[in-house]
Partner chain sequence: MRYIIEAAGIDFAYMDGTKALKSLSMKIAGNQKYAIVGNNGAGKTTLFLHFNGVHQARQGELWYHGEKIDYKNSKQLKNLRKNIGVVFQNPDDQLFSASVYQDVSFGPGNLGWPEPVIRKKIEEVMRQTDTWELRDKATHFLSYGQKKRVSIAGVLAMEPEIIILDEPTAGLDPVCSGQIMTLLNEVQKKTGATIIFSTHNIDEAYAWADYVFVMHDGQIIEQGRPEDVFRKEDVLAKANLVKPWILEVCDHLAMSGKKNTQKSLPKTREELMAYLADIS
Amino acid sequence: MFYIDQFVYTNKMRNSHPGERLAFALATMFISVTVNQPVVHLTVVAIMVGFLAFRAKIPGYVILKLFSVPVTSLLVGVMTIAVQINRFETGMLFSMNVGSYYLGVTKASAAVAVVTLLKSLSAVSCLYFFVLTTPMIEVIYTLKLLRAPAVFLDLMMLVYRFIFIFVETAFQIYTSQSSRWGYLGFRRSIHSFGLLFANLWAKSFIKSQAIFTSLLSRGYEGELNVVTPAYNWSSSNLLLFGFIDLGLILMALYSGVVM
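Model, the form predicted alone [one chain]:
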(Lines of atoms letter the chains of each structure in order from A and count residues from 1; the text may use other names and numbers.)
(Lines give C-alpha, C1' and ligand atoms only; values in the text may rest on other atoms or scores of the structure.)
Protein backbone atom coordinates (compact mmCIF):
# COMPACT_ATOMS: atom_id res chain seq x y z
CA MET A 1 0.00 0.00 0.00
CA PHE A 2 1.27 3.43 -0.88
CA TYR A 3 1.93 5.88 1.93
CA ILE A 4 -0.92 8.13 0.80
CA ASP A 5 -3.40 5.22 0.59
CA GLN A 6 -3.18 4.79 4.35
CA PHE A 7 -4.98 8.11 4.76
CA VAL A 8 -7.38 7.52 1.86
CA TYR A 9 -8.70 4.27 3.32
CA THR A 10 -9.02 5.68 6.84
CA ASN A 11 -10.50 9.10 6.08
CA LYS A 12 -13.74 9.99 7.87
CA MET A 13 -15.74 10.68 4.70
CA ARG A 14 -15.68 7.11 3.39
CA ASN A 15 -19.12 6.35 4.82
CA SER A 16 -20.80 8.74 2.38
CA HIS A 17 -21.71 7.83 -1.18
CA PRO A 18 -18.68 8.28 -3.49
CA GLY A 19 -20.99 9.71 -6.14
CA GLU A 20 -21.67 12.68 -3.89
CA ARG A 21 -17.98 13.49 -3.65
CA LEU A 22 -17.44 13.02 -7.37
CA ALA A 23 -20.37 15.29 -8.29
CA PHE A 24 -19.22 17.95 -5.81
CA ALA A 25 -15.60 17.82 -6.99
CA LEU A 26 -16.54 18.02 -10.68
CA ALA A 27 -19.10 20.81 -10.20
CA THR A 28 -16.71 22.88 -8.10
CA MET A 29 -13.87 22.28 -10.55
CA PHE A 30 -16.09 23.45 -13.40
CA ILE A 31 -16.84 26.66 -11.50
CA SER A 32 -13.14 27.14 -10.79
CA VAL A 33 -11.98 26.84 -14.38
CA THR A 34 -14.88 28.93 -15.70
CA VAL A 35 -14.48 32.08 -13.62
CA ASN A 36 -11.51 34.44 -13.52
CA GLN A 37 -12.09 35.91 -10.08
CA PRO A 38 -9.23 35.26 -7.60
CA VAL A 39 -11.54 35.44 -4.57
CA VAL A 40 -13.54 32.49 -5.93
CA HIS A 41 -10.40 30.43 -6.51
CA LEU A 42 -9.08 31.16 -3.02
CA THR A 43 -12.47 30.25 -1.54
CA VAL A 44 -12.49 26.93 -3.40
CA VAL A 45 -9.01 26.07 -2.10
CA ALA A 46 -10.03 26.99 1.45
CA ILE A 47 -13.22 24.89 1.23
CA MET A 48 -11.47 21.80 -0.16
CA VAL A 49 -8.60 22.01 2.32
CA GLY A 50 -11.13 22.52 5.10
CA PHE A 51 -13.04 19.38 4.11
CA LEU A 52 -9.83 17.35 3.95
CA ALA A 53 -8.43 18.60 7.24
CA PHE A 54 -11.53 18.93 9.45
CA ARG A 55 -14.05 16.50 8.00
CA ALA A 56 -11.92 13.78 6.39
CA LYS A 57 -9.37 14.16 9.23
CA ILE A 58 -6.34 13.95 6.93
CA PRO A 59 -3.22 15.36 8.65
CA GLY A 60 -2.26 18.86 7.62
CA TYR A 61 1.33 17.93 6.82
CA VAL A 62 0.12 15.38 4.28
CA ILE A 63 -2.02 18.01 2.56
CA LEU A 64 0.86 20.49 2.53
CA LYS A 65 3.24 17.92 1.03
CA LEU A 66 0.77 17.08 -1.72
CA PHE A 67 0.15 20.72 -2.56
CA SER A 68 3.88 21.49 -2.66
CA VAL A 69 4.29 19.30 -5.76
CA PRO A 70 1.89 21.15 -8.12
CA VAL A 71 2.70 24.55 -6.59
CA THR A 72 6.35 24.20 -7.58
CA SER A 73 5.58 23.26 -11.17
CA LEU A 74 2.83 25.88 -11.44
CA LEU A 75 5.14 28.66 -10.27
CA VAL A 76 7.61 27.75 -12.99
CA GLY A 77 4.82 27.62 -15.55
CA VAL A 78 3.22 30.95 -14.70
CA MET A 79 6.60 32.65 -14.86
CA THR A 80 6.55 32.07 -18.61
CA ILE A 81 3.19 33.87 -18.69
CA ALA A 82 4.26 36.78 -16.50
CA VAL A 83 7.57 37.48 -18.24
CA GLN A 84 7.24 39.39 -21.52
CA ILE A 85 9.80 40.26 -24.19
CA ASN A 86 9.36 43.70 -25.80
CA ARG A 87 11.46 46.09 -27.78
CA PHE A 88 10.43 48.94 -25.51
CA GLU A 89 10.37 49.28 -21.73
CA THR A 90 7.12 51.20 -21.69
CA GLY A 91 4.41 49.71 -19.47
CA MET A 92 6.64 47.26 -17.61
CA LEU A 93 6.54 47.12 -13.82
CA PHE A 94 10.18 46.06 -13.82
CA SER A 95 12.45 44.95 -16.63
CA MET A 96 15.93 43.86 -17.60
CA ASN A 97 17.75 44.86 -20.73
CA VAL A 98 18.87 41.94 -22.89
CA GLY A 99 20.55 43.19 -26.02
CA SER A 100 18.07 45.26 -28.01
CA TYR A 101 15.08 43.84 -26.11
CA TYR A 102 13.59 44.25 -22.64
CA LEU A 103 12.71 41.26 -20.49
CA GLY A 104 10.15 42.14 -17.84
CA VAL A 105 6.68 41.92 -16.34
CA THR A 106 3.74 44.09 -17.23
CA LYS A 107 0.66 44.71 -15.10
CA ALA A 108 -1.52 42.75 -17.52
CA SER A 109 0.83 39.75 -17.71
CA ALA A 110 1.19 39.66 -13.91
CA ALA A 111 -2.60 39.66 -13.53
CA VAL A 112 -2.99 36.82 -16.03
CA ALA A 113 -0.25 34.83 -14.28
CA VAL A 114 -1.87 35.26 -10.86
CA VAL A 115 -5.31 34.24 -12.13
CA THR A 116 -3.83 31.23 -13.94
CA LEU A 117 -1.98 30.14 -10.79
CA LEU A 118 -5.00 30.47 -8.54
CA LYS A 119 -7.31 28.82 -11.06
CA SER A 120 -4.96 25.85 -11.37
CA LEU A 121 -4.61 25.55 -7.59
CA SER A 122 -8.36 25.58 -7.10
CA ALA A 123 -8.80 22.85 -9.73
CA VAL A 124 -6.03 20.79 -8.11
CA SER A 125 -7.69 21.19 -4.71
CA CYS A 126 -10.92 19.77 -6.15
CA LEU A 127 -9.00 16.82 -7.56
CA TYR A 128 -7.22 16.22 -4.25
CA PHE A 129 -10.53 16.35 -2.39
CA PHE A 130 -11.90 13.48 -4.45
CA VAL A 131 -8.68 11.46 -4.60
CA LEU A 132 -7.90 11.72 -0.88
CA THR A 133 -11.42 10.77 0.21
CA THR A 134 -12.19 8.05 -2.35
CA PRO A 135 -10.23 4.79 -2.62
CA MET A 136 -9.73 3.26 -6.05
CA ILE A 137 -12.38 0.59 -5.47
CA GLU A 138 -14.96 3.33 -4.83
CA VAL A 139 -13.82 5.25 -7.90
CA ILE A 140 -14.47 2.15 -10.00
CA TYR A 141 -17.85 1.68 -8.29
CA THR A 142 -18.80 5.26 -9.17
CA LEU A 143 -17.70 4.84 -12.78
CA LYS A 144 -19.81 1.68 -13.00
CA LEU A 145 -22.84 3.73 -11.97
CA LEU A 146 -22.00 6.08 -14.85
CA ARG A 147 -22.00 3.09 -17.24
CA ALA A 148 -18.29 3.31 -18.03
CA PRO A 149 -17.06 0.47 -20.31
CA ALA A 150 -16.00 -2.66 -18.44
CA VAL A 151 -12.74 -2.82 -20.38
CA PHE A 152 -11.84 0.69 -19.22
CA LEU A 153 -12.55 -0.20 -15.59
CA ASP A 154 -10.54 -3.42 -15.78
CA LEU A 155 -7.59 -1.53 -17.24
CA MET A 156 -7.80 1.02 -14.43
CA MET A 157 -7.76 -1.68 -11.79
CA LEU A 158 -4.93 -3.66 -13.39
CA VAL A 159 -2.77 -0.59 -14.01
CA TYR A 160 -3.36 0.51 -10.42
CA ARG A 161 -2.25 -2.91 -9.19
CA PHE A 162 0.78 -3.03 -11.51
CA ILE A 163 1.96 0.33 -10.17
CA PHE A 164 2.22 -1.30 -6.76
CA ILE A 165 4.15 -4.20 -8.26
CA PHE A 166 6.49 -1.83 -10.06
CA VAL A 167 7.23 0.24 -6.96
CA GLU A 168 7.55 -2.79 -4.69
CA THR A 169 10.00 -4.47 -7.07
CA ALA A 170 12.07 -1.31 -7.41
CA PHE A 171 12.21 -0.91 -3.63
CA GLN A 172 13.33 -4.52 -3.15
CA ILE A 173 16.12 -4.16 -5.71
CA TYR A 174 17.19 -0.82 -4.23
CA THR A 175 17.27 -2.28 -0.71
CA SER A 176 19.36 -5.21 -1.90
CA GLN A 177 21.81 -2.92 -3.67
CA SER A 178 22.04 -0.53 -0.71
CA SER A 179 22.84 -3.37 1.69
CA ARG A 180 25.84 -4.16 -0.53
CA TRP A 181 27.04 -0.51 -0.64
CA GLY A 182 25.75 -0.16 -4.17
CA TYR A 183 25.16 3.57 -3.82
CA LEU A 184 28.45 4.50 -2.18
CA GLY A 185 29.85 7.24 -4.40
CA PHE A 186 28.57 8.89 -7.56
CA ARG A 187 30.00 6.44 -10.12
CA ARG A 188 28.83 3.38 -8.20
CA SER A 189 25.39 4.94 -7.74
CA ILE A 190 25.04 5.50 -11.48
CA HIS A 191 26.10 1.92 -12.17
CA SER A 192 23.68 0.52 -9.56
CA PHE A 193 20.81 2.63 -10.87
CA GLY A 194 21.45 1.31 -14.36
CA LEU A 195 21.32 -2.27 -13.09
CA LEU A 196 18.14 -1.49 -11.16
CA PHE A 197 16.47 -0.01 -14.23
CA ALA A 198 17.57 -2.91 -16.44
CA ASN A 199 16.26 -5.58 -14.07
CA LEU A 200 13.13 -3.76 -12.96
CA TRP A 201 11.19 -4.27 -16.18
CA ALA A 202 11.95 -7.99 -16.41
CA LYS A 203 11.04 -8.69 -12.79
CA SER A 204 7.87 -6.60 -13.01
CA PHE A 205 6.82 -8.42 -16.16
CA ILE A 206 7.31 -11.79 -14.50
CA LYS A 207 5.22 -10.74 -11.51
CA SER A 208 2.49 -9.32 -13.73
CA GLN A 209 2.34 -12.61 -15.63
CA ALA A 210 1.99 -14.45 -12.33
CA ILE A 211 -0.94 -12.21 -11.39
CA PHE A 212 -2.61 -12.81 -14.74
CA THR A 213 -2.16 -16.58 -14.27
CA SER A 214 -3.75 -16.36 -10.83
CA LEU A 215 -6.69 -14.47 -12.34
CA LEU A 216 -7.20 -17.20 -14.93
CA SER A 217 -7.07 -19.87 -12.23
CA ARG A 218 -9.90 -18.05 -10.44
CA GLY A 219 -12.18 -18.01 -13.46
CA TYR A 220 -11.29 -14.66 -15.06
CA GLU A 221 -13.29 -14.28 -18.30
CA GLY A 222 -12.49 -10.73 -19.33
CA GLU A 223 -14.20 -8.77 -16.55
CA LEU A 224 -13.14 -8.15 -12.96
CA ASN A 225 -16.09 -8.39 -10.59
CA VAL A 226 -15.49 -6.69 -7.25
CA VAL A 227 -17.82 -6.81 -4.27
CA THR A 228 -18.65 -3.32 -3.07
CA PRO A 229 -20.78 -2.28 -0.08
CA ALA A 230 -24.16 -0.69 -0.55
CA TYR A 231 -23.98 3.10 -0.35
CA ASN A 232 -26.87 5.40 0.48
CA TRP A 233 -27.24 8.94 -0.80
CA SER A 234 -27.20 11.52 1.96
CA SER A 235 -29.64 14.38 1.56
CA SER A 236 -27.69 16.50 4.07
CA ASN A 237 -24.46 16.09 2.10
CA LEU A 238 -26.19 16.87 -1.18
CA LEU A 239 -27.74 20.01 0.31
CA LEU A 240 -24.41 21.09 1.77
CA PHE A 241 -22.50 20.55 -1.47
CA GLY A 242 -25.23 22.20 -3.50
CA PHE A 243 -25.32 25.18 -1.14
CA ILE A 244 -21.53 25.61 -1.43
CA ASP A 245 -21.54 25.50 -5.23
CA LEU A 246 -24.50 27.87 -5.38
CA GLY A 247 -22.65 30.24 -3.08
CA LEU A 248 -19.59 30.12 -5.34
CA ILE A 249 -21.72 30.91 -8.38
CA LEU A 250 -23.36 33.85 -6.61
CA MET A 251 -19.93 35.06 -5.50
CA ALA A 252 -18.69 34.94 -9.09
CA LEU A 253 -21.76 36.75 -10.40
CA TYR A 254 -21.55 39.37 -7.68
CA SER A 255 -17.91 39.95 -8.60
CA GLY A 256 -18.98 40.79 -12.14
CA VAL A 257 -17.81 37.56 -13.80
CA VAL A 258 -19.87 36.27 -16.69
CA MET A 259 -20.24 32.54 -16.40
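Show the same protein again, this time as the form predicted in complex with its partner chain rather than the form predicted alone.
Next comes a single chain, given without company.
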Protein backbone atom coordinates (compact mmCIF):
# COMPACT_ATOMS: atom_id res chain seq x y z
CA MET A 1 0.00 0.00 0.00
CA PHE A 2 2.74 2.42 0.95
CA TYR A 3 4.80 2.11 -2.14
CA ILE A 4 1.69 2.67 -4.23
CA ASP A 5 1.16 5.92 -2.34
CA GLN A 6 4.61 7.00 -3.37
CA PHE A 7 3.77 6.51 -7.06
CA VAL A 8 0.56 8.47 -6.63
CA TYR A 9 2.41 11.46 -5.19
CA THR A 10 4.94 11.48 -7.98
CA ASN A 11 2.61 10.73 -10.91
CA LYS A 12 2.86 13.09 -13.85
CA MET A 13 -0.85 13.93 -14.13
CA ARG A 14 -0.94 15.51 -10.71
CA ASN A 15 -0.29 19.11 -11.65
CA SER A 16 -3.77 20.05 -12.85
CA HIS A 17 -6.99 20.41 -10.91
CA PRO A 18 -8.07 17.05 -9.37
CA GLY A 19 -11.70 17.91 -10.13
CA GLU A 20 -11.20 17.43 -13.86
CA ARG A 21 -9.94 13.89 -13.32
CA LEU A 22 -12.81 13.09 -10.98
CA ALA A 23 -15.36 14.41 -13.49
CA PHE A 24 -13.73 12.42 -16.30
CA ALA A 25 -13.58 9.23 -14.21
CA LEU A 26 -17.21 9.55 -13.13
CA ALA A 27 -18.53 10.39 -16.60
CA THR A 28 -16.64 7.52 -18.19
CA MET A 29 -17.75 5.17 -15.46
CA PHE A 30 -21.34 6.20 -16.08
CA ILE A 31 -20.97 5.49 -19.79
CA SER A 32 -19.39 2.11 -19.03
CA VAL A 33 -22.20 0.91 -16.80
CA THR A 34 -25.05 2.12 -19.02
CA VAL A 35 -23.66 0.70 -22.20
CA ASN A 36 -23.56 -3.02 -23.12
CA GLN A 37 -21.11 -3.23 -26.00
CA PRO A 38 -17.89 -5.04 -25.09
CA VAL A 39 -16.03 -2.90 -27.60
CA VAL A 40 -16.81 0.24 -25.55
CA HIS A 41 -15.72 -1.45 -22.32
CA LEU A 42 -12.49 -2.62 -23.85
CA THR A 43 -11.83 0.87 -25.19
CA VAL A 44 -12.42 2.37 -21.74
CA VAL A 45 -9.99 -0.07 -20.12
CA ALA A 46 -7.43 0.63 -22.84
CA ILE A 47 -7.76 4.40 -22.45
CA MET A 48 -7.49 4.34 -18.67
CA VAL A 49 -4.54 1.98 -18.62
CA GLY A 50 -2.98 4.08 -21.38
CA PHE A 51 -3.34 7.25 -19.30
CA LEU A 52 -1.89 5.56 -16.23
CA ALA A 53 1.04 4.06 -18.05
CA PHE A 54 1.95 6.76 -20.55
CA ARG A 55 0.77 10.05 -19.10
CA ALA A 56 0.89 9.44 -15.34
CA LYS A 57 4.01 7.29 -15.86
CA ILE A 58 3.02 4.70 -13.28
CA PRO A 59 5.21 1.62 -13.78
CA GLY A 60 3.57 -1.23 -15.69
CA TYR A 61 4.11 -3.81 -12.97
CA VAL A 62 2.24 -1.67 -10.45
CA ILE A 63 -0.73 -1.34 -12.81
CA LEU A 64 -0.66 -5.05 -13.59
CA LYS A 65 -0.52 -5.98 -9.93
CA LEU A 66 -3.38 -3.65 -9.08
CA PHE A 67 -5.58 -4.98 -11.87
CA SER A 68 -4.89 -8.59 -10.92
CA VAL A 69 -6.73 -8.06 -7.62
CA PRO A 70 -10.20 -7.22 -9.01
CA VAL A 71 -9.77 -9.49 -12.03
CA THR A 72 -9.38 -12.63 -9.91
CA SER A 73 -12.36 -11.83 -7.73
CA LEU A 74 -14.42 -10.76 -10.75
CA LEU A 75 -13.68 -14.05 -12.49
CA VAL A 76 -14.97 -16.00 -9.50
CA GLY A 77 -18.06 -13.82 -9.28
CA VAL A 78 -18.79 -14.05 -12.98
CA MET A 79 -18.53 -17.85 -12.87
CA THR A 80 -21.65 -17.96 -10.75
CA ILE A 81 -23.49 -15.99 -13.43
CA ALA A 82 -22.22 -18.14 -16.28
CA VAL A 83 -22.96 -21.50 -14.67
CA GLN A 84 -26.64 -22.38 -14.55
CA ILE A 85 -28.60 -25.27 -13.07
CA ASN A 86 -31.35 -26.79 -15.14
CA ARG A 87 -33.39 -30.00 -15.45
CA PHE A 88 -32.65 -30.18 -19.16
CA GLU A 89 -29.45 -30.14 -21.07
CA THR A 90 -30.92 -28.23 -24.02
CA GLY A 91 -29.10 -25.07 -25.06
CA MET A 92 -26.08 -25.71 -22.87
CA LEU A 93 -22.72 -25.31 -24.56
CA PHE A 94 -21.22 -27.82 -22.20
CA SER A 95 -22.62 -29.39 -19.06
CA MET A 96 -22.17 -31.72 -16.14
CA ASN A 97 -24.69 -34.13 -14.69
CA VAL A 98 -25.46 -33.64 -10.97
CA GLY A 99 -28.20 -36.01 -9.84
CA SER A 100 -31.31 -35.22 -11.85
CA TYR A 101 -30.00 -31.71 -12.70
CA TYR A 102 -27.54 -30.37 -15.22
CA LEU A 103 -24.85 -27.84 -14.33
CA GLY A 104 -23.77 -25.96 -17.44
CA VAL A 105 -23.15 -22.80 -19.41
CA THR A 106 -25.68 -21.59 -21.97
CA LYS A 107 -24.94 -19.19 -24.77
CA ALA A 108 -27.05 -16.49 -23.14
CA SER A 109 -25.52 -16.90 -19.68
CA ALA A 110 -22.03 -16.84 -21.14
CA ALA A 111 -22.84 -13.57 -22.93
CA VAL A 112 -24.22 -12.00 -19.73
CA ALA A 113 -21.16 -13.15 -17.85
CA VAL A 114 -18.77 -11.63 -20.37
CA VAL A 115 -20.64 -8.32 -20.43
CA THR A 116 -20.74 -8.20 -16.64
CA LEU A 117 -17.04 -8.94 -16.44
CA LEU A 118 -16.08 -6.26 -18.94
CA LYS A 119 -18.47 -3.74 -17.48
CA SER A 120 -17.04 -4.17 -13.98
CA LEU A 121 -13.52 -4.12 -15.27
CA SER A 122 -14.04 -0.87 -17.14
CA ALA A 123 -15.68 0.72 -14.09
CA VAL A 124 -12.75 -0.41 -11.95
CA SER A 125 -10.31 1.04 -14.45
CA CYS A 126 -12.05 4.44 -14.17
CA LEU A 127 -11.74 4.26 -10.40
CA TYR A 128 -8.08 3.29 -10.60
CA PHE A 129 -7.45 6.13 -12.98
CA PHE A 130 -8.73 8.61 -10.40
CA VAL A 131 -7.12 7.15 -7.28
CA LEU A 132 -3.76 6.53 -8.91
CA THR A 133 -3.46 10.04 -10.29
CA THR A 134 -4.86 11.82 -7.24
CA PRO A 135 -3.19 11.72 -3.81
CA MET A 136 -5.46 11.32 -0.79
CA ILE A 137 -5.13 14.97 0.24
CA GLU A 138 -6.48 16.03 -3.13
CA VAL A 139 -9.24 13.42 -2.98
CA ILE A 140 -10.30 15.04 0.28
CA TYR A 141 -10.09 18.42 -1.38
CA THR A 142 -12.41 17.32 -4.21
CA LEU A 143 -14.84 15.94 -1.64
CA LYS A 144 -14.80 19.36 -0.04
CA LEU A 145 -15.70 20.91 -3.39
CA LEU A 146 -18.62 18.46 -3.54
CA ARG A 147 -19.77 19.87 -0.17
CA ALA A 148 -19.04 16.84 1.99
CA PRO A 149 -19.44 17.64 5.72
CA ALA A 150 -16.39 19.25 7.35
CA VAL A 151 -16.28 16.82 10.29
CA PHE A 152 -16.07 13.91 7.87
CA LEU A 153 -13.25 15.53 5.93
CA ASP A 154 -11.29 16.46 9.07
CA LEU A 155 -11.56 12.86 10.20
CA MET A 156 -10.40 11.55 6.85
CA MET A 157 -7.41 13.85 6.97
CA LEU A 158 -6.36 12.76 10.46
CA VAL A 159 -7.03 9.07 9.83
CA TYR A 160 -4.95 9.13 6.68
CA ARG A 161 -2.03 10.75 8.50
CA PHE A 162 -2.41 8.42 11.49
CA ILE A 163 -2.28 5.29 9.36
CA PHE A 164 1.28 6.16 8.46
CA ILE A 165 2.27 6.99 12.02
CA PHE A 166 0.60 3.79 13.22
CA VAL A 167 2.35 1.55 10.73
CA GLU A 168 5.66 3.29 11.28
CA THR A 169 5.36 2.73 15.03
CA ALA A 170 4.41 -0.91 14.49
CA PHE A 171 7.47 -1.47 12.31
CA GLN A 172 9.73 0.23 14.83
CA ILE A 173 8.47 -2.03 17.62
CA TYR A 174 8.76 -5.06 15.34
CA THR A 175 12.34 -4.22 14.39
CA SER A 176 13.38 -3.61 17.96
CA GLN A 177 11.78 -6.91 19.02
CA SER A 178 13.28 -8.96 16.21
CA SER A 179 16.74 -7.61 16.91
CA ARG A 180 16.39 -9.12 20.39
CA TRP A 181 15.23 -12.57 19.25
CA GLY A 182 11.58 -11.61 19.55
CA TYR A 183 10.42 -13.62 16.57
CA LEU A 184 12.62 -16.72 16.77
CA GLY A 185 10.30 -19.69 17.06
CA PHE A 186 6.55 -19.96 17.35
CA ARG A 187 6.10 -19.36 21.09
CA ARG A 188 8.34 -16.33 21.20
CA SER A 189 6.59 -14.93 18.13
CA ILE A 190 3.16 -15.22 19.73
CA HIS A 191 4.40 -13.59 22.89
CA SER A 192 6.18 -10.76 21.04
CA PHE A 193 3.21 -10.09 18.81
CA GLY A 194 0.97 -9.77 21.85
CA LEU A 195 3.35 -7.22 23.34
CA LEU A 196 3.58 -5.35 20.04
CA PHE A 197 -0.18 -5.13 19.75
CA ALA A 198 -0.73 -3.93 23.32
CA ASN A 199 2.03 -1.34 23.13
CA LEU A 200 0.92 -0.11 19.75
CA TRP A 201 -2.37 0.99 21.23
CA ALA A 202 -0.73 2.65 24.20
CA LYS A 203 1.75 4.44 21.96
CA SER A 204 -0.93 5.54 19.53
CA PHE A 205 -2.90 6.99 22.38
CA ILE A 206 0.06 9.01 23.61
CA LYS A 207 0.80 10.09 20.05
CA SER A 208 -2.72 11.34 19.51
CA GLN A 209 -2.52 13.30 22.76
CA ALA A 210 0.73 14.89 21.60
CA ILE A 211 -0.82 15.88 18.29
CA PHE A 212 -3.81 17.33 20.08
CA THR A 213 -1.52 19.40 22.31
CA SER A 214 0.32 20.77 19.32
CA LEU A 215 -2.93 21.55 17.53
CA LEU A 216 -4.11 23.45 20.59
CA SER A 217 -0.98 25.53 20.69
CA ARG A 218 -1.57 26.62 17.11
CA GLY A 219 -5.04 27.80 18.00
CA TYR A 220 -7.18 24.70 17.27
CA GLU A 221 -10.81 25.24 18.18
CA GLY A 222 -12.53 22.15 16.86
CA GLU A 223 -12.11 22.68 13.14
CA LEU A 224 -9.10 22.13 10.92
CA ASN A 225 -8.94 25.40 9.03
CA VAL A 226 -6.53 24.62 6.27
CA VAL A 227 -5.82 26.05 2.85
CA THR A 228 -4.88 23.78 -0.03
CA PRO A 229 -2.46 24.73 -2.78
CA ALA A 230 -4.21 26.49 -5.66
CA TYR A 231 -4.92 24.05 -8.50
CA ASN A 232 -5.31 25.21 -12.07
CA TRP A 233 -7.84 23.81 -14.50
CA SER A 234 -6.11 22.68 -17.64
CA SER A 235 -8.17 23.44 -20.73
CA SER A 236 -6.23 20.96 -22.86
CA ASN A 237 -7.01 18.20 -20.36
CA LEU A 238 -10.68 19.17 -20.24
CA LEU A 239 -10.86 19.16 -24.02
CA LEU A 240 -9.16 15.80 -24.27
CA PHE A 241 -11.42 14.25 -21.62
CA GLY A 242 -14.55 15.70 -23.21
CA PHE A 243 -13.47 14.47 -26.62
CA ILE A 244 -12.86 10.94 -25.29
CA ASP A 245 -16.23 10.72 -23.57
CA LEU A 246 -18.01 12.05 -26.63
CA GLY A 247 -16.19 9.47 -28.73
CA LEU A 248 -17.25 6.71 -26.37
CA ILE A 249 -20.91 7.80 -26.53
CA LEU A 250 -20.81 7.92 -30.33
CA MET A 251 -19.15 4.53 -30.40
CA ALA A 252 -21.89 3.10 -28.20
CA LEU A 253 -24.66 4.61 -30.34
CA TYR A 254 -23.07 3.56 -33.59
CA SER A 255 -22.21 0.00 -32.61
CA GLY A 256 -25.66 -1.01 -31.37
CA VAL A 257 -28.39 -0.62 -28.79
CA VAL A 258 -27.95 1.29 -25.53
CA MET A 259 -29.60 -0.45 -22.63
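Residue numbers count along the first chain shown, from 1. Just so you know, these numbers come straight off a predicted model, no measurement behind them. Here, rigid core means the biggest group of C-alpha atoms that superpose within 1.5 Å across both forms.
> Rigid core fitted, is the C-alpha displacement of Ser179 between the two forms 2 Å or more?
Yes, because once the rigid core is superposed, the C-alpha of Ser179 moves 2 Å or more between the two forms.
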